Structure formats: structure tokens, C-alpha cells
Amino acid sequence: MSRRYYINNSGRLKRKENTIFFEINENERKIIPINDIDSIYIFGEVDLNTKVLNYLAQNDIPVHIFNYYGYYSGSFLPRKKNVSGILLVSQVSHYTDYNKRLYLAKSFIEGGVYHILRNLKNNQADEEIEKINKLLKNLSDANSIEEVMAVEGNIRNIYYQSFNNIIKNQDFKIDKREYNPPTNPINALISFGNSVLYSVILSEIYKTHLEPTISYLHEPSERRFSLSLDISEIFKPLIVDTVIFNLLEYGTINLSHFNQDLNLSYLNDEGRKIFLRYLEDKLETTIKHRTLQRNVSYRTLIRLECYKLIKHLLGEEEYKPLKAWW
């Protein structure tokens, strides 16, 4: 099974007839099978030149790129090869349809929602739960996107306001949500986590016939890849927030895993790694799926929600989000 190679080094991706290897200097390289190669997430300052991007090309291989602080800065996307013209056009109809659009645009958040109301029950967080459920009614009343944002931000407030009981470590405190850039820990790990899987998700959407830039809940004029955003929603509280919660509790990320400069706070390398390599368990943790009858990871769920909504799309059946049943 091909896998996610994440870049934390500086150094020079180069192909060498059919291999690709990654030389940190002239004395240590390493060989990166082309077989093995899911997806490439470059955070270090990597050095790569055409040779290397078509090989990649012809193998079907994304690169993701993270700027110095760690956040998501592009893809290099190879040329579709899974393309479906009626797909395309069910997809755009279903933008241009408000209440087709609307329809998803609120499942999007409903999932999300109930696995935040999952961890906030874990955490027996019973107050921030009768909060929620009283604003969810507003949702299912919602009749524009607007309004749909408008809840999910309520509910967001809420729940990132409950971190402050969650995490017991006072080092990692949360008054807001701060996006650009974070000034302290929690919200850097908070905005990093989402980053990463942001292009996690582009990576599953890449491998269906779905058109990335095509998005309900969020505007397709917003960002390049705003169908990875949609999906997002649903994953974020499942997927990235218990790994934060996880790495704070036993004390695996502390405040020397970050650099602080000025207003700005963001993940150093070590504390960088140590992220990426529980998210990489995360994602690769299995379930027994109860309609499939067999073990699925945490990746292939993202998959499988891509080709739930292509089958929305094509009228084939009903989308419902995924709500986490383990």
C-alpha cells in the first residue's frame, strides 16, 4: 500500500531514471520508491525542477506544499486522469440549484457537528452540549448558506471555548479562534492540523471523478479547492481535534515545540513532527465499517464520503454524512 511521505528536511527532490530519492546533501540521500508514493507534503525549503514533477505526473502523485510556518501554500496537482463529464454537470447543477446546494451545504455541518458533540461527550462536557443542541434547530430551519455559516460559527464558538476544560494543561488556554496567523499554541495547532488535512482530503478527492473547485457550503470563488473545505467540516472534530487533544493530554507537544515571534506562534520542527507522525496513526487507524463487513482506515472513510456524495450527485442515493458509530 502506497503512502504519505511528509518533508521535513531541507534538500533536493530529484528523479534518477526511474527512481525518485531525496538528497538532504551530497553524502545522505534517501530512495523513495515511486510504487510506494501516495502523496508528497513538502515542509521543508526542497528544491525540484520539471525532470522530477513529471515523473511524478505520470504516476498519478500530488505534491502539497506548506510555507515556513507550516501552513498549506498549493498543490502541484498532476493532469486528471479521472474525468466524467456528466458528473461535472450533476455537480455544477447542484450549485446552481440553492435548495440542491442548501441540502448539502447542511449536511456538511451536520456531521461535523455530531462528531464535535461526540468529543464533547467524551469529555462530559454536558453543559456545552444542551448549548449546541438548542442552536442545531436553527440549522435544520436555515434557509440560506449564510445562515447555515452563521450556525456552524455559534456552534464553533462554543466548542472551542469547551477546550479550556478539556485540556488540562494551562499553557494551552483559547479565548478565540485566530486564523491568519495564530498568536498562540492552541490555535496553531488547531489551524496546522486543519491544514494538513485540508490537502489530505484534496489527495482522496483527487483519486474520484469529482471537480475539487466545485463546492456547496463554501463559496467556489473563495479558494482554488473549496470541495476539500465542504468535506473537511466532517472531519476536523473526528480526526484532527482528538489528535490535539490526545498530544496535550499525556504531554507528547509541550510550549518548546513552538517558535514564538511577535504575535505570531507556530509549530518548530520537532514539534511539527511529532503532529505529522500522530496524524499519520490517525488517519491510519482502522474500524470495521458495518456496511462493508470489513476493516477501513480513517483515510478510506474520506474516500468513501467522496463517493457517497458522487452517488448524490447522480441521483443514485441520498447523501448523509458520515456520524462516527464506534
Second form
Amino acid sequence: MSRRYYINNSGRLKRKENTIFFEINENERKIIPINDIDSIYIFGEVDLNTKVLNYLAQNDIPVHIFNYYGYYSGSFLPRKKNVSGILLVSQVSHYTDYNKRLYLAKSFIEGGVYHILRNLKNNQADEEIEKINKLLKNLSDANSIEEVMAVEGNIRNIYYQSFNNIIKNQDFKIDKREYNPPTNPINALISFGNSVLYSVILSEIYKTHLEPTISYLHEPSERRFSLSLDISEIFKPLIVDTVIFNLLEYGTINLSHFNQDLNLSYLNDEGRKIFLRYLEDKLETTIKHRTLQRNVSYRTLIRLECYKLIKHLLGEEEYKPLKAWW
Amino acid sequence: MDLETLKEIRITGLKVNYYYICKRKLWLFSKNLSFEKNNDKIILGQILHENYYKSEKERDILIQDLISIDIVDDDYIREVKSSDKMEKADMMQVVYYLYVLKQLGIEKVGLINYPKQKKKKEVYLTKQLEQELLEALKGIEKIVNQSKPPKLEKLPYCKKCSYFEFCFA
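Given the form predicted alone above, what does the protein look like in the form predicted in complex with its partner chain?
Below: every chain and molecule of the assembly, starting with the one above.
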């Protein structure tokens, strides 16, 4: 069993013989057994050298780096060993064939909207559910990626408006979804959660044979690993939003966990630690899988989604997005 | 099938082994869609491979850039396996090695070691087994040339396979 390591402190990441350790200062170091590492997420100010990167690469361990405000900066990805020419060719052909691309783009949104509706149902937001259900017709009728994106945008607006009813804490109000940089705490939480999820998904994609730069809903040129963005549509409401609802409902996170610089809002160290701990718990929560007949974690569900995509691309089995059945 | 053809299709020992275990696994593996890396059993097998019979000098002998024989000693070519559950597949893998060696004018006897079960098994290249192997090689060629993976077929040992999650997700 290997785990994700989130580094919030400042210090130095080192290789000592056949293990990794994190040196906070001369007297304080944490030993991390190499076999226990799935991936590393760096939020603190960390020094590392090629010796440690080479060793991590040898063991197929990606490192994701976030800046001071908790925004995703980039990843160190070891040379990919899992490559399959035949899969790459079919991944590309599903992009160049517009109808095939449209099918996948719609599927990702379909899965995402299903989980949005699920969240709304759990919070008795009947009015919003009705509005979104009406918009769903437009999704199936959409003839272009732009139309799909537009429907998705409209659904998302309704969804985020409902946050104001779901979240009872008056300190967390959302007028509209803002992207980088968010100016209020609720947008800061959504942005932070989504960007961590994005790199978790990238790590899972990396374990499969999929090429993460070729995507369907988002343009492959949009961001480097846009397939992560595609798949994240399904999982954002299922994982990130439910964590946010929980943290705010019980007051686990409150305004004291945010820094406010000028017009910019972001989680401070303490807030980030709490959020990451709850997100990690969520990712490790298990569900009995219906066809596998075994317990799988939310994180494994992400990888299974990649497998389903591979089967679709190989022309084996039509891709149907995950729809939480529990 | 002559050596050149075998090299062209890149029929390795593992492919012969997989042919007898699961044709779908063979196809996926032949397209580099392998799932062995995340699997505990596979990692265990590798550790076993590295740590047993350390004193033997001739280990992991690559022949014709095609087959890799675990151990070569005076009497035998030897294959080490962690479990004896797939005896037929293991045997045909060794039969294939013997066949390749025969093409090179070398006559040997095969031996499969199951150190965990404290068990071994001799393998000879009989006329009958050679005939069976030739059929299998033709079968392998056919499968790896398919454009799609063979249909999913539920086998009693699927649950333990490293491809299980992929196949049944």
C-alpha cells in the first residue's frame, strides 16, 4: 500500500541510500520509506536535488508542486514506462473524429452533472434540480463542444448559486464562481480543492497507459495535462464539493483559516492542512464495487475510470461515466 | 515456425505462457498494455526470482534477443515459478525454450522449479508436445494480429490476475 505525502513544512527532501527523508532542520527529520510513496505534493518551501529526483523517477513517483497561495504550479513526472502505441493512436483518432470526440466530451459532463444533481438531492434543492433537468435536454442535443461547454456553464451557475442555501455559514457566500485568483473564501476552497484533485487524477492517469495531454472536452492545447481536466469533471462534485460542504457544516474550517491579501483569498497553512486531511480521508473511503465485488477507494475509482476509457478507445466497450450508485 | 518468424512476431516465453492462461491477457500484453507493475503477486514473483538460486552462475540468459532463460546449468535449462497453479502454461513456456534451442542445434532438458512448493518438474521436447507448441505459436500469431482484444471470458482465476480491474471495471 502506498500513500500520497503532502509536505506543508519548509525543508529539504533528500535521498539517503535507499530511502527518502524530509529534513525540517538539523535535528528534525522524517523518514519516508520509498515503497510507501504513491506521489508527493509540495506546498511548503522545499529544496530538492537531482539525486532525489532520479531516485523518485526510478520508483515511478510523481511530485506535484503548488505555490505559496496553494495554486498548482506543475509536476515532476518520471519518464513514462507504460506506453502503448496502439492506444495512443486510438486516443488521437477519437480526438480527430469530431463525433467520437463529442461523445466523450458529453460523457464527462453527463457524469459530472449526475453528481451535481446527487449533491443537490442530498440538500433538498428541488428548485435547482428542476432547472438543471431542463437544461440536460440541451446537453444531449448539443452538436458541438462549444454547445456542451455552454450547457455545462449554465448548469454550473445554477449549482453554485445553490451553495448559498446548502452552506448555512453566512461567512461563505458565493456570487459567482471566480477563477484564479479567487477573491473570497468559498471560491478559494473550490479552487484549492479542484487543483489538488487535478493532480491526484494526473497521478492515476500516469499509472495507466493513457496519454494525459490528449483530451476531448477541453482542448489539448488548453493546459498541458488536459485529460486530467476532462476526468475531473466527473469527480469534482463527487469528491471536492462534498468535502467542502462537510468542512463548513461542522465549522471545521472557518474564516480564521484564510489569509486575505488585497483582493485575494487563500487558505493559510492550518486551513490547508485541515482541508488536505479531509480530502485524503475522502479519497481513501471505500465503496463495494458492483462488478469487481471488492472494496475500492474513491482514488481507485478514478483509475477504474481510466480503464473504462481505455476500453472505449480500443473499441471494446462503450464508455459510460461513473454515476455514484451508493 | 522458423526463428526469423518468431522474432518478427516477438514471441517471448511469457507470451506462450499467457496463451495458455488467457488469450485476452496475451493480446493486451502484446500491445504493451500490461498491468503487471501494480500487482503485489507480480512483485513477489520478482523478489523470488532475484533471491532464489543466487549461487547459480548462468542466470537470465537472453537468447537471440527473444527468450530469457532463468537458469542454465550442465544438465538443464531451468525456469523458476512462484506457484504451481498454472503447470500447463509453465510447461509449454519451457517447451518453447527447448524448441528455440533446437532450432539453434542445441539439445537440452527443461526443469521447472517451484521453490515455494518444494517441487520440480522435468520437461522434454517430445514429438507430441512440439506439435502442440506449433499449433499454439500459430494461435499466438493470430491473436496478436487482431485489431481488438479477444472478448472477456470469465475464468476461475480472474480475481487473482493483475488485469482483473481493467477487465471488469
